[in-house]
Amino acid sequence: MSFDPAAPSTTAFVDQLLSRMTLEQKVGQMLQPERMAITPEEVARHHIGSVLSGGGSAPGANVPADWIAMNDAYWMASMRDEPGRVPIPLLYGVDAVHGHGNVLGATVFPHNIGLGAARDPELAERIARITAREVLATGVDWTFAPTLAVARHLYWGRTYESFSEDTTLVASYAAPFVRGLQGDLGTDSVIACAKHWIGDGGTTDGRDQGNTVISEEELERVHMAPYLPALEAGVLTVMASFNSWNGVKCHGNRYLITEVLKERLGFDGFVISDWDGVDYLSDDPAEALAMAANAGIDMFMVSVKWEQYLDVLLQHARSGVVPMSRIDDAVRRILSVKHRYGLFDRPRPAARPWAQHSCLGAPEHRAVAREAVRKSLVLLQNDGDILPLSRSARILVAGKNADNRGHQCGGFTVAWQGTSGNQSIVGGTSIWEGIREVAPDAVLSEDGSAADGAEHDVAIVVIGERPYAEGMGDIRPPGTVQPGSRTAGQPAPLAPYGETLELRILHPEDLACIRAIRAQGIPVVAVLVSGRPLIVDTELEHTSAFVAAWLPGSEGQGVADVLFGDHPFTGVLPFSWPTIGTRWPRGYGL
């Protein structure tokens, strides 16, 4: 790998650090409290390695400063020099996982399986460094990305998260992303996290963090290969997965973070659970703890309880049910990363050299976007080459999706299940916008009601899917709940986005705008933005084109681009295509 911890001078640097360093002082750098359950009081007073921002989680008016300061006063918090204490600088992480999308005005990028139908390595890895540029513009230091999930059932509610269903172009993306992001490690570097390890895309049913049940060669072969390339790439932090394996949850698994990951695969950064993941280990929260420590976990991602799993990590080390051998590899690990990275060297989050930079939402950011989003649209079907459209042809403009900027970004898009309407997009253009932008005569009925066959050559219908993330995007049968596979703790079970992956059930308002257009004579172009391909069998009975535009981010003008002409269709399908008649192949695309 290229990244080195045991490079003599980082080995130096932390053996001086431990050397000084309290169990209390140990303990707190293993601990990252969500930002709504901690002061920077208490990040000084605990020794607090790092904090987090959930997923819509934002300081202020969620604006550059306000998370700027927010940061500044953390790591002047984690920096106070006083007898007895050892200072730290703070890591913080968020999830930008396409784009900056917690902040507002950042600029979205298409979700993962857009970027699996593009086939263009090389864009994602321009996406991740602009999005690093837009990450430290906030002030902030690691992302919880890139995503190495392999989807293999299209009911999982994080399937827009995945690449592909296919290994292999999976792999492709992970070390570009990877390199994107973290760069040389120098200024314009932000930390990235392969997650989730492992095989959170194999689970039966696709059920949000549900249970794994494949040999240990398929999850090598099929869910453990895209890490390699990201292994290989220096990624500096992996994120355990909330799944099990054959039964075990892989928070608790020690086989696999430790004597596959660390010591098989060598990585030698940290390795940070997913939120609360621990909790789930045993009814017991002490046992759960040290079921997590003994197995590998480095740091712990904690939503409020942070104070208990500080007590109780200290009273484990104390009495030896987590060996202070286990301590100590763990704050090892936490201050190679960051001492690899730079942040003892950096100045004060105010003072950065990205801090408040106005890249953030930037033309020039915002045409790669608009570049992915083009990149990404897959053509289904094209009865009589309707396609392209003639700007000067009288359309009309139609569905629910058409005009709305928070359901073409989807998930983890200002609010961790995503936004609906314009307002909280900020910058950007719905399709509507777009379409109107190079059709400056075209009309927008949302329902279609408008639609006259004296008036319009030609109908757009953007259909498909609300925003959703995680188990709350699962297709589940009735009787059946999130989370899965989950045998201890008491999580609240998450409600499916539906039933079942048929379009016409799960939203029949879309097939009643394209048949109320139809019987005016009036041929339809539908659009789906989705997080999935989904069966559109009786949609496309109707339709003269169809085309898959999956989640493609705050630029809908992209969709433009290509619907006129102005560019070609280029995208394939990253994974295979339900129908009720002749499947899609992976590939496919006209």
Ligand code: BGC
The other form holds:
Amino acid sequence: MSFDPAAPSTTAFVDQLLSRMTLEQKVGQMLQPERMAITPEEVARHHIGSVLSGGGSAPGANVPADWIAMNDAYWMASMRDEPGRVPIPLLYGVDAVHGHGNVLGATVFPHNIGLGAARDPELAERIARITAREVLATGVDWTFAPTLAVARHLYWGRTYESFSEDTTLVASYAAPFVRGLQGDLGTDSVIACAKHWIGDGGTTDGRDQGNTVISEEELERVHMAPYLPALEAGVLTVMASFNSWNGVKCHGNRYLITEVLKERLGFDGFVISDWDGVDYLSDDPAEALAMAANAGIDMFMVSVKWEQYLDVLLQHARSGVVPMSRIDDAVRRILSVKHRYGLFDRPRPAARPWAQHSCLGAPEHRAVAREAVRKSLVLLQNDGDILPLSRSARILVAGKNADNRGHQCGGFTVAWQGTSGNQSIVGGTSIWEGIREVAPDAVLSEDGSAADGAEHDVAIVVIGERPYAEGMGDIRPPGTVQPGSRTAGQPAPLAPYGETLELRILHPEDLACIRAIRAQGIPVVAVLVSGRPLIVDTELEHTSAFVAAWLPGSEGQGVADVLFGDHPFTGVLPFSWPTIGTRWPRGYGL
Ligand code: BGC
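Alongside the form predicted on its own that was just displayed, please also present the structure of the form predicted in complex with beta-D-glucopyranose.
Whole complex next, starting from this chain.
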């Protein structure tokens, strides 16, 4: 299924629409404000083409009924039929990057790094199909996924959004993911968005939004290659990347967006800018917008200042700073995508077949997420074959991530930076809750203080990172980054997660917990919840078995499935694992 905007019906349809649209209407289509910054009335008045939810931005009580009501209101506004107005249905976009994680009660799948460990593109396709349905249940049509970043530095806070450091493995997920989301563009499909174009995973020191300094040959071979199967599968949208390539911001790079992506690779959908990503092109907002539009950005994602964008873009079109041919090309692409997706034929969101469907968070969806958890686990150490555990063993469960669904879901879940605790993740099971179902005599002691050598045969200690997203997950050893400022090409860096990949320094409480249990002579099985490999040499010295669980999502039961031997360990490392001593290569797993 390859997208062909030149299909006679789409071309004729879009031509006819374009011929009736005023410049104001065209420019309105090119904007995507954040929901908090725009009302339905303003959508109608300014002919806005799209609205998004930024990470964690949700209407009302964040349940499907609220989402449907919101989407219905925006859609009705966009379709208002008044003299001189061309009704064009609005597209709504979200970050459903590991399931529809923004929404309470949705199924939350492992982040991409875990899917990379599973080496199962067919499973990823099923996950994407399920995600599409849960997204549709809320009246949304578009998800900013899949991320096709090839993360080359573990310091990067977005490492977990990357399937692997290996281009070939990332590329193997691209088409299945797009197929799962977009299907045949029927009523059970959503629009996919391959992101971030391009080189996001290759920045110096893994700095989020940083500079990727590599040759064009390497850019193509490492970072561009996964986009080819996505384009082949007909991905309808692509998001520009915050990073620079050899000092030039991707958002303003005409060569990469227009000449390479659109002309050479033949991408005929539309390109959306990332969150205010245009602003970093120049200190002068008008110049920045001209650079981005002329580089080939078709739709602008804006947090707040959408009215300024509208005004400036109108002025640029009138003065010719942005040629009318460019405006028409952008709008043609946007309308073609809407037409190909069938948006013009769909009724209001509340009347669509999947609206408020009970599939959101349904048991059969959660079963697939649990399967994904099982397949993503990587066994790194198993001294004396301590695993699998016996259900009748006297088990102590400890560690700050043992009973914390928020932590096991990671970033981009309910809130942009993720959440802490069980309450915010509606449905699912923590890792502890999963263990308790299998081994009813197991006891929980988060800090390990209840450990007693006379009472416990073995301890499962669930350790690791707290949730984070984007630059707030970066690791920045002192001296690796110059202080940023909000000047041209220099987004202000977010406060990083830490200064080292060494877990004993990042989270000393984990080692303290393990040691307290070892002091009682109890062998320890460690389960690491983290968005990336961490240096765990010291923890390894004190543990018999060590399992990398990545960010497994809402279905913690999948961990117990494997720890107790109901299913085998099959996952292997999607990233090589740094250690001070020996290094585990990519592909390793017992
Ligand atoms: C991220 C994108 C995301 C967008 C919308 C940005 O900060 O870089 O990946 O799609 O926000 O939430």
